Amino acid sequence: MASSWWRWRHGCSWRPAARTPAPGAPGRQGPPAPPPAAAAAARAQISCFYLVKSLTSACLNMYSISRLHHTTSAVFCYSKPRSGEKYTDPFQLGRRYLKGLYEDIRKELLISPIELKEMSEYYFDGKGKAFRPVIVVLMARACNSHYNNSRDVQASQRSIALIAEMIHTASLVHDDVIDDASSRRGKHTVNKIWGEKKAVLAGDLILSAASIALARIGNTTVISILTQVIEDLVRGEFLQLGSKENENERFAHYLEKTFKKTASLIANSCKAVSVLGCPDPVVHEIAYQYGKNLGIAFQLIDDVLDFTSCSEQMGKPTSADLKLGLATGPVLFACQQFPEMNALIMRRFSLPGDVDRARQYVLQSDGVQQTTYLAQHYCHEAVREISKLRPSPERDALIQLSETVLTRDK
């Protein structure tokens, strides 16, 4: 009966995903098939309803969620900018707060012998976007406005911002480590040049100068909230170590890893700024929300992008995942369609000619367009959760900041 009900008040119909052969198999007979756009249409459609219910859930059924499809196309909406302000891009508009973030962080990094140093500051050499330092120092002024009409940074508040970008790139060290990986951002990995003993020791460096800056800013309440990054970061990579065999639990894993590994850093350093800012708790989970659903949709983008995308335009090799054993939702949702790719995926793509065939599989299948669906249910999470701020154009920077991690290319 509620099922009924749902369907009745969201329009929805339920109805399976078309199982399309398998790469190198004959033809099925069956129905005539709808034709390509008709097929393509029903594939864009799909319940907002259901992945609110199932996919941020502890238990999540893989088997109904690719089955659920929505009968009119899926919209992502925007809130447009309500400052009254004229709009300004939110990464020009957060640089501006963020003026010698690089050489401040070098600063922190102040260390002998030479190679060391050279090792520290590989990667801090300005040509990223600072994507994570941009959406703190926009939360900062959002909260700061909200509470006491405020525009101002703090200076505390812009240290998360160095502290976040410090421990974000600590990470990519060790994970070049663990993947054995010999690009990024287009260049040569720290262990790649230096060699994994050395690697490793730079990124310890690197986030025992994000600590000493962390307990410079005196106080408790972040430093517990920023620690709990560096213990996220570990737990993360130890789930993506394994897999499960269940498929609701493997689903249910690989959010769990998304979090973690990716938006945890984010929620947690955009809460850091705002407890900073503003003593209201409500605020502190606004933040908090923000960070963690635009955090797992960048992350689910960048799992999309590493089978749409190639490798000069994400700076590292495509297929990477796959080539490392790795189930993110492309393939996970993929499975659904084809079945056979279970054991793929058990044996992490070891054998032969299984990343090539997962790849197929993936490509054939509706896995890229249920992912960037989901992609944009947490876009839209986040942007209902700062939508609950005062209007402000740091605040209208965040909404559009959104928009910007689903139609990203690397």
Second form
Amino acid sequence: MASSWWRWRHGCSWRPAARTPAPGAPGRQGPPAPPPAAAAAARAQISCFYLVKSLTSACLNMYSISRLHHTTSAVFCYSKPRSGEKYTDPFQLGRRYLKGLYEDIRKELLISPIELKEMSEYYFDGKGKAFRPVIVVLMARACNSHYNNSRDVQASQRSIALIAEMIHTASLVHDDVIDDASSRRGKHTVNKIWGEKKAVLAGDLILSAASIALARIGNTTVISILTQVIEDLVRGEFLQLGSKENENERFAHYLEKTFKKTASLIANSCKAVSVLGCPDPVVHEIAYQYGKNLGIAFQLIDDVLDFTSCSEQMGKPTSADLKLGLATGPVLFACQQFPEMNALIMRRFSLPGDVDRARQYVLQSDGVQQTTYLAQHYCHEAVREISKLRPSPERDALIQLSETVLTRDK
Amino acid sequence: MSLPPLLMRLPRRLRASGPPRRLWWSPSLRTLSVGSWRAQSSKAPAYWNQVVSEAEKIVGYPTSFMSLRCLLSDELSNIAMQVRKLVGTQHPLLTTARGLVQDSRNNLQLRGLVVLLISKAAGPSSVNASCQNYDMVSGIYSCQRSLAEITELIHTALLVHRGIVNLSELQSSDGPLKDMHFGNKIAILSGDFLLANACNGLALLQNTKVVELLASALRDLVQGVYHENSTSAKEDHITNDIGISTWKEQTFLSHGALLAKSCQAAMELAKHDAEVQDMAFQYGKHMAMSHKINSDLQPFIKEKTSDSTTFNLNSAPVVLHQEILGRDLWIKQIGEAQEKGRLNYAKLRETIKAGKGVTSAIDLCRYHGNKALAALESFPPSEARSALENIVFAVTRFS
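Please show me the structure of the same protein in the form predicted together with its partner chain, now that we have looked at it in the form predicted alone.
Okay, now the whole complex, with that chain kicking things off.
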């Protein structure tokens, strides 16, 4: 694993102009997914964990958060945008193609019991980040450009953007009931307003609407790809219920859960639009790997923000993970420095004062920095993958998007 | 119950007075008239069990516990272990789980059995020979068997999701909040797990029309369950202000849609044409309606019911009773049956039995039964078809 780091760094001068990945390109892409060989994946995760540990402990002061996004482009160069178009905000570029997204989602939810319809539409008010749909349409256009220079988004690809957002929202609604959450995106949760029984039904309804839309695309491969997401989301929740004794297993368990709960949807949606846009399996894999790495990075930063941000910015309460008994990246790294945390982790921060103590440990340790560094590693993997596609404004937007993931504050 | 109106409701060709059409095929093609019912002398539960066990033989293996298999065999989720933690609490999930394991009348995995039977009854498509490469065991394609399992998964998932508890409405008698919260958690996850398995199963069928059918059935089912739950807290002891036609629409959503669309999907898998698919849909829809009305009628027709047996105030006989009597009078009757703020179900039951609600419900049940039989007529005679007929007879008998 370490050798691939050095190859990657020296590959800064490698121009990704080739259409197919250069044969000599480092083959390491992080944990393979879906991981049929869980042991191999775990080993990769563990070695990644120790790599981060060793690198950051050697150069700790270099990776403080405030300097990260300034030193990024110098230390880890990636392919510069090659298109002639103006370098715009990737979200703006993406959202241009998503006009009417939420209206269209609401159309899929047209059913007669008004209250049920209201509950289902509650989060499709246009105020969410629309992060996943943006990635999906950008990926669609990047793949279409790569394949046949077409920059249009097919109707079926746009559908995938809707479906991804609907599946994501359905899982949020259920997660909020499971976690007994009271606020999300700056407003009360569905379960707090309408009660748990109806909230669960609303989630099921959104899922059924997403499935109907998926079936209407008429592509059985795409259906298989996205139903895998539904299974991964549930399994991710189950992984969260259980916990691992062994420290090494804990980290692998954490990354697997992160993949299933967050990255799988992004990875598979990207793969689905690439399947619809282009017949080349190499492109499908690139799309998948981009989505997967970006998704993991996104979740890692989310876990960091749970410690570093304040509630108003996030729209949901912070230290939420600790309060749910979850040991995320910063906690796991902090535990290396403060072995006293093991006991706290084992009892899932259930005793009074545990949450605050854990939070203090984390803030005193380098857990946040290390998790951020790891997220950066995944982002760069994502960039490396997407750079294999032909240049286009959308490909560049996707590259830029990964940096946005690292520097976001909510 | 008066004879002439019942006979008037039967389609002409099924009246007992004329020779039943196509009698030479099968002596079991009986009509739903009073006379033939007396011939079935065995008691209801025994007859039902007999019908089901014969049907299971026809389809080649026991259909019970289809959806449980995935729950119990999945090591990663280990749902069974989580549910065991709920023993001693009052969370509804425990009751649901027990009901799934016990062989009760209402939970015989009926939908799966019907899907298998109708697959067998329809046989391979005479028009479209593209299914020749599919596996077939006991006259049923493996994709159809898969579909039967998926149907049960969806049904069970919503059964489990019905058991979620509103935390804000809990009282001290319900036990500790954290038990209820944990129960909700496991119920949601188990239901979602079943749905995820259903979705994966659907993807494997490689047929987008079938996926769309079953997804729309899920949507209907969710709406149906929503209607079931939507009696407001204040009006707990009052029937919804709906007539029987609204009741039928809501009951179609909560009980009929899944079976109807699954039957149709089974035909689609075998590449049958639209007409056959529609007949299968009609059978599923009407049989499910009869089954629901039959189940609603049980508290009113059993000879020995204890005084404390309650019944659902939104069940068919009660809704019919309300419609016949008018809402104001019905609310007055409910008021009269209340003693110290509690509803005296025994007294209310007698009031309803004295009216026309029960007989109207029996008629409605038979109406749907006849429609189901009519739909079956377009299928060629076979063991499987007879089994489907017997199921209709079993749910429309009220001896």
